[in-house]
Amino acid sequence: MENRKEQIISFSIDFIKKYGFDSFSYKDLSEAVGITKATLHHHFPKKEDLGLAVCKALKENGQKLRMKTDGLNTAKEKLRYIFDDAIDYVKRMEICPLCSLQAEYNVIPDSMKKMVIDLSEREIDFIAQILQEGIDEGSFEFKGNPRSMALMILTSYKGSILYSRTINGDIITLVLQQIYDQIIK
């Protein structure tokens, strides 16, 4: 069983990919977990605690990601892993949280900016890793390097989610299937 901290920090990764950081109250969290306040303001003093937990946890949650990804054998299955937990997203009617915390980057504290930036850069380091082993692989071919296709995909595919929670239509499959008709060769 997860301990109490591990519990406020889920409740709150869910509170983020469903409203964002800066919509959700100690109240509406206390309440989610059924703790009071003051358990709350125990183990996260300040919200920026809270966020910077976060912060660490979606880091974790990136190095787990990896491990999946490195147990597949072609960078099309990781690309498409990747894909197809984007579209999950969508299904939950979520955005991915770092997304949301970089939409949020001109509010949220400076200690949590700094690793916002540095999950933010992991994550464009991890895709051009696999595009770059796709183009070993010889298995992807694009215009460009390995670290610009992979800003491009980010910024499309996390467009299309927010786009996705706006408009009808399955927006984030077209998009990801754009997106990987381009690069397959």
The other form holds:
Protein chains: 2
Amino acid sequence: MENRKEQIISFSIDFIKKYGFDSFSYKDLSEAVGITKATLHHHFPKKEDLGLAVCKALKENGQKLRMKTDGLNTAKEKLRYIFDDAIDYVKRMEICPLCSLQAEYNVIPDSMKKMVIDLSEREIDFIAQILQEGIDEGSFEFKGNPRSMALMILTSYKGSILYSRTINGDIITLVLQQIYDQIIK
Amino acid sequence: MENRKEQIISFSIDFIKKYGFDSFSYKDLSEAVGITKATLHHHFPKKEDLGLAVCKALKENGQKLRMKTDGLNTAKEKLRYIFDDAIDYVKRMEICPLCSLQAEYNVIPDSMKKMVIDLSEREIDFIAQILQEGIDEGSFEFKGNPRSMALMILTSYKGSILYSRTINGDIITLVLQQIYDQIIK
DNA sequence: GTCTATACAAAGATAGAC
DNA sequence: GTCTATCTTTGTATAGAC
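Pass me the form predicted together with another copy of the chain as well; I've looked at the form predicted on its own already.
After this comes the whole thing, all chains and molecules, with the earlier chain placed first.
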């Protein structure tokens, strides 16, 4: 059953979103998946191996999102799609798993740190690229360059996630809308 | 030695900033302070007790910052002071300890969750109040109400912190400057 | 207040049978 | 691929002496 590995990774991502990589155990995971700890270790001998597999899966998820936006016609549609996706995420009381890993950066293995850096860079490039497209199309207009605006969007988003757990009210929609209005001409 | 408690709390805050509450141990702390684990337990029987004492200290730190800004004359000066303080923080490669606790919200004891919620609200109120002052003084002008702009500032700041560990370059200055320009008339 | 010693549970990991 | 059993290390916590 090659799907077992994917199933384990999927549950791991759920745990990372909820508790972070350092704060869930093979015991938690074994109960969620319905197999023993020993079997988990068979698939992923060390937790670090599992962590790396998760990072790889996150990279693939990012590529899928990119393919979806590639299918859209305008930069405006692309940006709207990404924002709606982000808002949905938070509304499900979920958290971007990369956000958890970024917060735990100092306690994850070095091999995972490298992947987290790579994923963070990709995220920024992805948004910056769409912003550049919007400028080229003449539909976006904002202060600063695409990369700094991409950082603005992503930092606000990640920060909203942190607050969404402790503060009532729809922070993410509010914040992203404020940014959206700054970008669209 | 009543200072011992404060010393322990101070080291704990350092560990929380670096690794988070869940990811440092009484062993780590005992080595940093230079006393045994047993002595730590004498001062703070359970880690939850220590966590609550830390939250209380963070609240006091917040009140001290408020007193400092109260001594300044204009809202503009107050905002600039807070922004510079935040930028310094990140430049020292440090992280807002509340940010760590917010990220770990799902794994900290319930008693600490309450404190984290309270601290988060206070932070927002503090910024929102200064923004309101600036409007009243006629020196600030921005879209939306003071609370939503305060959220914008804080979410960007917390998000910048997450990225600052994984991305090279001065994100925080860039992002906060972009916001500052939006606020100052 | 501080220590040594110790208890207890949880987490990560391995051996070996089926 | 999955299990039971076991091991090791670490983390939290307590007892009791000084």
